[in-house]
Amino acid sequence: MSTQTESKHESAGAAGGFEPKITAFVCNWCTYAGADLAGTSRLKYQSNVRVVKLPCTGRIDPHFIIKAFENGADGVLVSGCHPGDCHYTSGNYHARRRFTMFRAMMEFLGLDMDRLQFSWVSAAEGGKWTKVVDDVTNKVRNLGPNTKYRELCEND
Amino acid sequence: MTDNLRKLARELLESGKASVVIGYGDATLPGRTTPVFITSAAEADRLVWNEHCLNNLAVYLSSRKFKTDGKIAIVAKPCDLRAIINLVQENQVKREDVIIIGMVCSGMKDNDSGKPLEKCNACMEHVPKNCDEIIGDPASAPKPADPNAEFISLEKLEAMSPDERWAFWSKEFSKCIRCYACRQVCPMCYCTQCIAQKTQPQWIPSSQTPKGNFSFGMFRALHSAGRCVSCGECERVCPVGIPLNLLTAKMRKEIREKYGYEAGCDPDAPAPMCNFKPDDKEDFIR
């Protein structure tokens, strides 16, 4: 993971407007292959997520996110196989409990719920990535810097 | 019900059903109790109960902070009975190792204000459930509370603005000395290591610095959810005062809602964290 000064030195972007830096979660088996599918479909979205994968949702640990974020993301992206089609089973049954109590927590400290966003991304659904991730850029865009968890980390 | 109690006490250690009853004892301050563990019949009269009986005992049935040969007789309020009955549930303590001594109780005074404790207001059982004996009348308790008021305190901050929560959390943190209070004396906390002093890779920072310190408030409650029997120990035991009950009641709230499934009340009921449904709702994700 790249350190905060990095990330403030990237957001600065080409035109000097603000681009966002979004960190996507995604499992091996759906939204991984829906994203090279998008790649090989010649798809075009826009290139401010870094895709981090994993073997499954159920692996995502809150930790993760929460990592992502102090260490300069932006916004976070979370994406995995749709209920029924997970390659383990039941992993994203498991991970969508998780994240609906993560997500309540993340909401009741005051987190902007833009900045977190959760999908499910098959392996036919290139489009579908394409969209999810214009999507969360432009509204982490609109919401600028994540000033919030930038302030919690200066002093550290 | 002292004279019940320490009547009890005596029968099971003479009998030898029980090796040790841990109970409340008169503190050294007037007023105030503290855990005892008696293990001879002679020593019962050092119980007591009254309404100061505040510490959460079930905190020392986890394997790691106490272990003994025979039975373990326990004397329990109705909200640490929880904590008992979800420690079964976890594996954490076999259910016919310990004697459950429920209280009745009508509620607990806090130490230096003597007013009722806020969770007291809100208690929704004042008769112990899934216990072996019973000590006091379940006829003189008083009415169980609305279901929904100890969630009362919340509607302050979900009224707020994300901005307003943001800024009141990060004060409230602020005041952390990661001393680990509310950690050691919660009955669910019993991880041999916790994830708070794990350092490779270091998850939550150990020093006292606003990110260390919102990641391990965060956390901490995270890691209660769907298990926290709302015993209130953590918030009381804070030496800064940082309002815990707050984040547990939330995630206790939630749970509720999402999942109709009350920690610590039905030893047979499935974790709600450990289990699903293909229909759980989901109407945050695309």
Given for the second form:
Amino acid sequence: MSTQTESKHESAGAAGGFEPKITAFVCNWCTYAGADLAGTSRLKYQSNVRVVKLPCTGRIDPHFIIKAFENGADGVLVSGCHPGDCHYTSGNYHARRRFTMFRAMMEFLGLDMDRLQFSWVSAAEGGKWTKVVDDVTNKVRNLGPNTKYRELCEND
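Show the form predicted alone, please, the one above being the form predicted together with its partner chain.
Here we give the lone chain, stripped of any partners or molecules.
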């Protein structure tokens, strides 16, 4: 993390505000293209999300989500193609089925399920991407810092 970014987060914390760190795992073909459309259209949205581009949401290993939380994420967003519109035919169906497994894993780890969000954003939905990012950021901001899981990691 750069010194400017650290200073921004430190000053927000010192002022009593909390700015969440959110990791987004996105599909290359739909959500990433939708985020790119939002950027090229100069749509405004909160800058708390760091995007990790993957070929397909069906390729997201549960360890990616755990590692995001271990590395300081306060929230994780998984976003891909709408069901039925997957570039790889059924990858988003695999991701949707894994959602139940992610839920059980997060409960086992003691993480609040509200810190993990799923969405479907197509390449033509730049406006929807901005709304999803703003909604997830506001939701995680209201939850506060993810200190519970960090404390568990430190005790191991």
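In this text, all values refer to a predicted model and were calculated from it rather than measured experimentally. Positions refer to the first chain, counted from 1. Throughout, rigid core stands for the largest set of C-alpha atoms superposing within 1.5 Å between the two forms.
Engineer: Once both forms sit on the same rigid core, is the C-alpha displacement of D36 at or above 2 Å between these two forms?
Structural biologist: Shift of 2 Å or more: no.
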